[in-house]
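First, one chain by itself: the form predicted on its own, in structure tokens.
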Amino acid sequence: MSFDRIDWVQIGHAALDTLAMLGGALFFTVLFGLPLGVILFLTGRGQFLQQGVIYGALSFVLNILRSVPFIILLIVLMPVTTVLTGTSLGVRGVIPPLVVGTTAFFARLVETALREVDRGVIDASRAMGGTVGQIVFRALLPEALPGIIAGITVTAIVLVDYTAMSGAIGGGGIGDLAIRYGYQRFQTEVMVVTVILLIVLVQLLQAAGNRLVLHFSRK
């Protein structure tokens, strides 16, 4: 195994592609998953906007999305991805399935974080005549913020895993490099470098998430 054969420029481009996929997918996952999680919580059993039909239907759809393995989801969504982005390959072609694959997961994490908020906070807000919007934005979300940040951290790490997996169908990034060079061309040194990069990225994400959770937990 010789590291002299490694094209470090190519490694750098692959790392940037992975970061682009991670950033783009995480942004849209939070954008869609946060309101879905709030709706799940508000319409759940025992909540002040309890709606069994809405909660049941939304849960059913989210559970279906969570049950489909990501590699299969990538393939199934290829036609949709092509319509949305003009391609099913590369960074643009992978972001839509990444968002679909993690939005349902993140929505459940948000729902769980909101359920951990002290019921007395909600009751006090309602007693003071707070509207649904005021209760959500001034009571629920601020109180659940550490849990939501922890959920974002977990989701980001899952996305790192998914971006690497997308390399199996030409998704680009570190995973694609590992498969094309490390696996198909038996360049073990490339595989080692890509694995190290993924480990470092996950460690950094977890460390950053932990610091943010600790920061907002003290407030």
The other form holds:
Amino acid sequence: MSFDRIDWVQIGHAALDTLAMLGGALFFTVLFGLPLGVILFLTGRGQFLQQGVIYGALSFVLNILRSVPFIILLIVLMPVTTVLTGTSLGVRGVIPPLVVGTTAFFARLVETALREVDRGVIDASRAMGGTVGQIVFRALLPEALPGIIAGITVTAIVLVDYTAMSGAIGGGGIGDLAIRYGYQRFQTEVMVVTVILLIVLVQLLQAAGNRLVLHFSRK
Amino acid sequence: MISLKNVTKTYAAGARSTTALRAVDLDIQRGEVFGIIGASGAGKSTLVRLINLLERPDAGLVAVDGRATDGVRGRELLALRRRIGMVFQHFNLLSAKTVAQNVAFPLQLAGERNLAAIEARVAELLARVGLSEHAQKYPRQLSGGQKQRVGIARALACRPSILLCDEATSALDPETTRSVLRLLSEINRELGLTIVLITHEMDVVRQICDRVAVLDAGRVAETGPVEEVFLHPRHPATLALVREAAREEDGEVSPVHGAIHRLTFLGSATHSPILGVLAREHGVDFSIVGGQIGSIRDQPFAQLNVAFSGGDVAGALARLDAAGIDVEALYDRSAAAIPAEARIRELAHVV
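Form predicted on its own done, so how does the form predicted together with the partner chain look?
First the chain shown before, then all remaining chains and molecules of the complex.
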């Protein structure tokens, strides 16, 4: 193993690509997953907007999405991705399947975080004459914020995992490098560097998430 | 102010259903402190939640401020709820907001945008409940009593005409309970607020309520002025609650012979040295075999079970009656010991 053969500029680009995929996918995952999680929670059993049909249908779809292995989702979604972004390769081509793959997961985490909120808070907000919107935005989400941040952290780490996997079908980033150089060209040192980068990234994400959770916890 | 007519509420839980309230009739007057007491599962919480329409009755009519609420929906419903404050057993404060933000919360929900007005109102409310120096703390930094004071300040923020208290003191220790009840009493007097207070403790009712309804298995067992219900319980459920409050042991038997009478002193009569007078002037001997002494709101009372013997017992009883002391014959001990259960029934019957 010789580390002089490593192209550090290439690794730098790959790292930035990974961060771009992570950032973009996380943004859209939260954008879609948060409202879905809120709807799941509000229409769930025993909640004040209980709607069995909506909850059942949404739950069913989300479960299907979660039960498709990500590597298969990547392939199945290729035509859709091409329509949306014009390509199924690189950073842009990977964000749609990443978002589809983690939105359902994140929506469930949001639902769970909202369930952790003291029911009495909803009761009190209703008794004060709060509208559904006011209760969600001014009471439920602020109260569940630490739980939601913890959910975003977990989702971000899953996304790091998925971005690496997407390298297998032509996505960019560190995973792509690991597969093309580390695996296909037997450059073990590239593999080692990419794995270390991934470990560092995950550790940083978790540490940042923990700090934010602590900062917003008032219980 | 609030009236319930023939209200029934049933909860369906799968195949089984539980009837929480059966044909309940209640009338709560403007400005009074009305207690609703009952064992757990008697339907108290359901009843209070019908008033601010967190629940709807299956049958019957709920009217607030002289208006039937069955057709109230949408904005009108929200406006109605804003006129009714609610205080909860577990406080239900927002943990992510400071004390001041919690009190400001209902004002914001009501659409108040003037920050200076909100700030002034919050300061006024926190001063009222004695928490001014804790404005910037979070709920978890407060004691239970302080949290409930925040809950009360929050409930008063929108200047409601009705305050609902759902077991507001049940999570508090006796000392804190007394101070919270004192605060509610002051609020009732100063603001002329109607307070509906739900509890399972007779002591709470005794301390601040004007009138009380006893709820038993979803029905109103009895209702009346607190003095009346507390000192002369008619229904077994009431009796059980009163006995619990008096920490009376079941089936206590005192080895006394002769007729036992229950003397009830209320108000100024409590201070008259009437028993000594009876002994001197009517030649009766007496032993006090049981009883309780305390106060109902600010009024002292004493209720003594007294066995009279010798002398002119009839004359003594007439004297008591003339002095405005309520006398009830309980039973004659010489008729052999009566089991506790029979005694309760008899007591309920005699009274």
